[in-house]
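Here you get one chain, nothing else, as structure tokens; it is the form predicted alone.
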Amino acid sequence: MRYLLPQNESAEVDLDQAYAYPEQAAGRSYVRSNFVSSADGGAEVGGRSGPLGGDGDRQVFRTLRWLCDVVLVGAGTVRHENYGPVIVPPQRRELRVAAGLAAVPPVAVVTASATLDPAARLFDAEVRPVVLTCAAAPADRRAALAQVAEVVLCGDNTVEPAAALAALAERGLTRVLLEGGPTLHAQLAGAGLLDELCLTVAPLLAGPDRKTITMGDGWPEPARLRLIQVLTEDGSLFLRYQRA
């Protein structure tokens, strides 16, 4: 992997340095999303993002997880991708603890309906996941999930994005890595709550009628970004944008 931007960087890429979080005000959330897309904008092939990513994308994916406080994801993505807990090898755990982070980041799931299987592999975790739901979710589902996760109400009839981030921040989870899905991504970005987008552009055309990295209701105006970094390996581009 090598730098294309900034051009004055050395040829050797240290991914920890390349994706280091900026300095944050105490208690303030910094939300970074990570997606992979084809050259024609498709975010999936056969309904999954995995076929779009190569070795470089997997390296970036792992690094971003190892640098964050919490992985944030929507319930649909958890079910469709059969999400499991974050895996952090022993050496990385030591580095995280030395940096003042928990040894392993939890996964936080957004679900307005609390429709998650308590027996899913996500909940067989060293660190209990956080379920961000709302008061309208059936009480029996919330009670079942409370046996395997921390359940937090973040709204009355829907999960309010700002309330969800505030709930995570109250728990010291301010370095937020959003991994999907496209609808949750659009909700956070449209509300002005997305600070950074890390986007892998794969060297292929996925074809028509694919999902994109944002889906759902339209926005009044685009969310503007500025490009701060470009890496490349094996024809893939690894773009890092910050909110303009």
Ligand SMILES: NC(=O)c1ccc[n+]([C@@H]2O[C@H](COP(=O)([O-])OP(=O)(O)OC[C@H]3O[C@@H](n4cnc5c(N)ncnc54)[C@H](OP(=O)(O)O)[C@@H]3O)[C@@H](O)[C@H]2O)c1
Second form
Amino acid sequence: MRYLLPQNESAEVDLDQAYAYPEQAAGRSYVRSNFVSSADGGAEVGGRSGPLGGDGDRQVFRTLRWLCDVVLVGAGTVRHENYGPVIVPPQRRELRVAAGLAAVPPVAVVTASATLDPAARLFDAEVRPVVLTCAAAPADRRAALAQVAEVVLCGDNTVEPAAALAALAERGLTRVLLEGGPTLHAQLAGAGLLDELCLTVAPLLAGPDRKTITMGDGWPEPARLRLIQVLTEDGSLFLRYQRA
Ligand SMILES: NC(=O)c1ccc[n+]([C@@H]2O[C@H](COP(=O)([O-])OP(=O)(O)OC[C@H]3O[C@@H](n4cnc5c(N)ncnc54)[C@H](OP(=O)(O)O)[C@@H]3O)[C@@H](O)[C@H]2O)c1
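Structure of the form predicted in complex with this ligand, please, following the form predicted alone?
Next comes the full complex, and the chain you just saw is listed first.
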């Protein structure tokens, strides 16, 4: 992998360095999203993002997980992708602990319906996942999930994005890695709560009728971004944007 921007960087990319969180991320919530998209903006093929990403994308995906305090994800992605817990190899655990992070970051799932299977692989985790839900979620489903996760109410009929981030911050989880999906992404970005977007552009056309990286109700204004880094490998672009 090599740098296109900044242009004077050395040829060999250290991904830990390239994707280091800014200093302030330890003190307040800093939300970084990570998506892969086709050249025509598709965020899934057959309901999965896997077919879009190559080796470089998988490397970035893993690195971002290893740098964060918590992986935040919407229930749609958990169901579509049969999400599992974060896997951190022993050497990376040591690095994380030395840097003051927990050995393994939990996954936090956002759901209004609490329609998640307590027997799903996500809940067979070394670190207890967090379920961010709302008062309107059926009590029996919430109770079932409380057996396998920490269940936190962050709103009445829906999860308020700011309340979800506050609940994570209360638990010391401020370096937030938002892995989607498009619906949750649009809500955080639309509320002005997205600090950074890491976007892999894969060299393929996904074709018509695909989800994009933001879905749901439209915004009155676009959210402006500033391009701060571009890496490339095997025809893929790895773009890093911050909120303008
Ligand atoms: N290309 C990529 O990098 C990438 C990344 C992630 C996902 N994807 C793709 O995106 C697709 C899934 O899209 P999606 O939009 O359904 O994903 P999503 O945003 O993960 O899930 C939507 C669901 O999340 C919950 N949710 C979101 N915002 C909420 C809020 N404010 N309050 C309460 N619940 C909230 C709801 O769950 P309940 O229905 O349980 O209430 C909602 O139905 C999949 O095909 C996946 O492969 C692609």
